[in-house]
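In the form predicted alone, a lone chain appears below as structure tokens.
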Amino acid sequence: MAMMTPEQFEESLKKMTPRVFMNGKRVESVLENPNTRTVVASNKASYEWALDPKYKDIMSCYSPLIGGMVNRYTHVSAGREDLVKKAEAGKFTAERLGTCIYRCVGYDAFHALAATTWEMDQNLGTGYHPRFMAFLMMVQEKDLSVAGALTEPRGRRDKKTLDWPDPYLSLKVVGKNKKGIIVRGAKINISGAFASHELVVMPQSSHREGEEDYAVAFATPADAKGITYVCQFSPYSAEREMADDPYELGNPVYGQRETSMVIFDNVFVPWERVFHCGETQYSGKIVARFARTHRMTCGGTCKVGFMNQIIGAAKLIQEYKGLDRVPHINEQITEMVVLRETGRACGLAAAHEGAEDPPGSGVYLPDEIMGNVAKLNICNAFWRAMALAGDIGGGLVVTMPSLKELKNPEVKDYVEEFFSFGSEEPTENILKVHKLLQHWTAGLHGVGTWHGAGPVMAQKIMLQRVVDFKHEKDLIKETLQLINK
């Protein structure tokens, strides 16, 4: 089929059943939900936007696989050109959904288990890539949303995964027969994927042997039996349930980053669906290609476009005070446009830098070093964006009451006025703007930015192992022309 229209993207989620729970209650319809609504309506904009002539170049691409157009989302890059264009869907996607676009994990994880699969079959005679290509296909050509699974729960980190008292803390499989395994475990943080067609599951970290139980990757249908969802639930999520108009909120269309818990009770998987079982060797290869892929993505992309939205923010309050000509609120704009361009150079520096990994797979993936900076950076950066935003909003990013006071009969006059700061814009438009701010100062992103695709040490460690400064010593001993004994 061609690729979805938003319409029936929407459509297609009516006929599936998953089982999710938010605030100790069962969700009956993600679709009718005000929370798990924001997820629906991020990743139905997707749709619309590889459709759009505007849009189509950054958000759809050529497919070799089908002979035809796909949502970038479904795509492996098979040059730097694709990372390129990779690298700026991400930011478009962010700067106008204002929080995550959830096909992201799973579009990373296709670049993992492409390059991986590819490399146990050359090295193990093992069948796994043709199996993960023919699930790729059948997702482009049915332009499905899928999610990635990477974060487990995990027991003590001062014990081995053999030693843990509860063996299921770390997803594995309990059971094989001639049809498939069955797995069981939990997979935590995961972002929006009750509202996806599939669950792309990856090992979380490297193995050992005896630990082949462990190592294991899938693709499961979203809504599987013995899948069930349980959600976060925070003041924004509160807010949101309680609110009249949505334009009451900070983001009032996408909302906060939602994320769940995905719980996996003995569900079966078909062997044609197993891209990873047993082989220890090739567990941390898949993380660390998810990783390299993924950090690029949240280092020089998606942050890069939040942080367009925070800028927008701060810039508007500014003129709204009638503060352009004020040098240290401009010195602070002009930091974060510094931070915004430094993080997006690093990911485009990762994209053009990108290489074929393994060599003879076609998979590229993006350059080790710049992609593991461009996530380092950018942890920094965002909690700096998010401090001088917040000082340039001033304590009403905070202390702002609701915007239910402009229908209020009561306070309404007083609300108008004394939170014009004596402006032609109009009030609400100021407050609105000052709600979207929290939603940013006060919100989810700060820690989400700074965990996910790992935190900060994750990087430098990381960076510690890929550098071995040969390059640099070299460069010393040509200068001063050593001695080499």
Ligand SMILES: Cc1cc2nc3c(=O)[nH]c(=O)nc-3n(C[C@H](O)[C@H](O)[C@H](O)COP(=O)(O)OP(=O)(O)OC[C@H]3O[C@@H](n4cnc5c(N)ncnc54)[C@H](O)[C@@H]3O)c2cc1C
Second form
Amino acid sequence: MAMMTPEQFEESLKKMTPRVFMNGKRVESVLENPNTRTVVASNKASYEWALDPKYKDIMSCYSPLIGGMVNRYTHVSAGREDLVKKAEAGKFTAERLGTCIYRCVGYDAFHALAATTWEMDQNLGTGYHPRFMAFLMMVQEKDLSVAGALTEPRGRRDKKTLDWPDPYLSLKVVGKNKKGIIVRGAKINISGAFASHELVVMPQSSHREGEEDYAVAFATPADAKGITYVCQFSPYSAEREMADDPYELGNPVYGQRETSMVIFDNVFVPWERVFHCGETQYSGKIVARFARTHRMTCGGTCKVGFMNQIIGAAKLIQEYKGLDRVPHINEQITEMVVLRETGRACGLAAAHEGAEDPPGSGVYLPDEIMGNVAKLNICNAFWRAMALAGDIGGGLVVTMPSLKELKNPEVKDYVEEFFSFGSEEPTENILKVHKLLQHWTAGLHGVGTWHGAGPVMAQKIMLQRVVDFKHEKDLIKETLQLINK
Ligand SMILES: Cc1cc2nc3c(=O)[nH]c(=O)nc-3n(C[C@H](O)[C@H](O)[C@H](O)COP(=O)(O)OP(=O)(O)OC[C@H]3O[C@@H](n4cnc5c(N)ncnc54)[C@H](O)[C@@H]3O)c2cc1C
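Now that you have shown the form predicted alone, what about the form predicted together with the ligand?
Zooming out: every chain and molecule, the one shown earlier first.
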């Protein structure tokens, strides 16, 4: 089958039966629930763009694996050019959606698993790589949306996995037979999984001897028996449930970022879908390669796209208010541009400096240092951009009335008059732009940006591991002709 049309994507989801709960109630249809629907809409856009002559160069590519065109979000980078396109796709989708493209974590997981299954087969004689490539081929041929799941509930962080009182706080293999494995546990904060076709599950962390049952990676249909989704629920979710018209909301069609806890209650996974099982020394490699890929994406591409939305809204409000020539506001906008471009530069540098890892695998990953720096920078840059936009937006960003008041005959005229800024712009537009800025600056995105792809300490630890300072020390020794003892 060729790439799916957006309509075929929706139809394909109708055939799935995920067990989903939100706000204490069962979600009967992820296509109809106003919150889960936003995930469907985001992924649907990726199908539309991949077929659109204007965007297909970014959103689709040739796959030698199946000998045809595929959605970029199903392709494993085989060179630096692919990594650069991957970076472009991250920015492109984020600035248009104003939220996640929910196929992204799975896309990055493909890179980690393609590389590490190859390495395991080389070093241990396992047969994981052909299995994984057969799975990837199926994903490409059917043009599936795949979510990626690493993060786990975990026990006390000052204790080791085997010392936690509940052995399932990390996902665990609880049974094996000729046909496959059985897993129990949960993954938390998982982006968009309930509206995907497949989940790719990886270990959250490195594992040591004795933890073999936790060293596991596999793929499963998103509606497999034993899987349950408990969705996030925030004031924004409640607001969406109550809206008469999505255009009352900051991001009408695509919403905030939707995640869920994914529970695996004795889920069976056939061997042909198991890509890592017991080789503790490789769990950390899967995680590190995933992080290397995902940090370029989160740090240097999608947040750059998000910042374009923030800058666009701040700029419009500046103009509505007649602040065009005010130096400190222009300086703030310029600061936002510099923060954005620094993020974009790190993302592109990570892609341009990418390398085959491990050599011989055919899998290209972004440069480790630049990818981590991209994410580290953006953690702080994003809060700063939010603060600057909040300053320009003024208190109205958080004090504005509901857009429903524009349809309330009792106050409609007052609202139109007193929120017009005396400008030519219709008040409805002014309020909509403020609402969009509320979505960014007073929503879930600050903490989400900080933690998505790992909090800052994770990047700092990685940088401390990777940079050994030999080069820098040698420079000084050479410059000063230091003598050896
Ligand atoms: C919007 C969003 C989308 C996400 N999507 C996905 C997804 O699709 N798939 C997925 O797998 N994950 C996803 N995540 C999870 C994300 O990767 C994690 O949130 C992130 O790794 C941080 O983990 P945590 O939330 O458990 O925070 P914690 O790990 O609890 O971190 C809280 C603080 O504790 C510190 N800390 C934690 N452990 C230790 C320790 N052992 N020693 C010292 N300090 C420690 C951290 O540095 C941090 O300062 C998403 C997260 C968000 C916010």
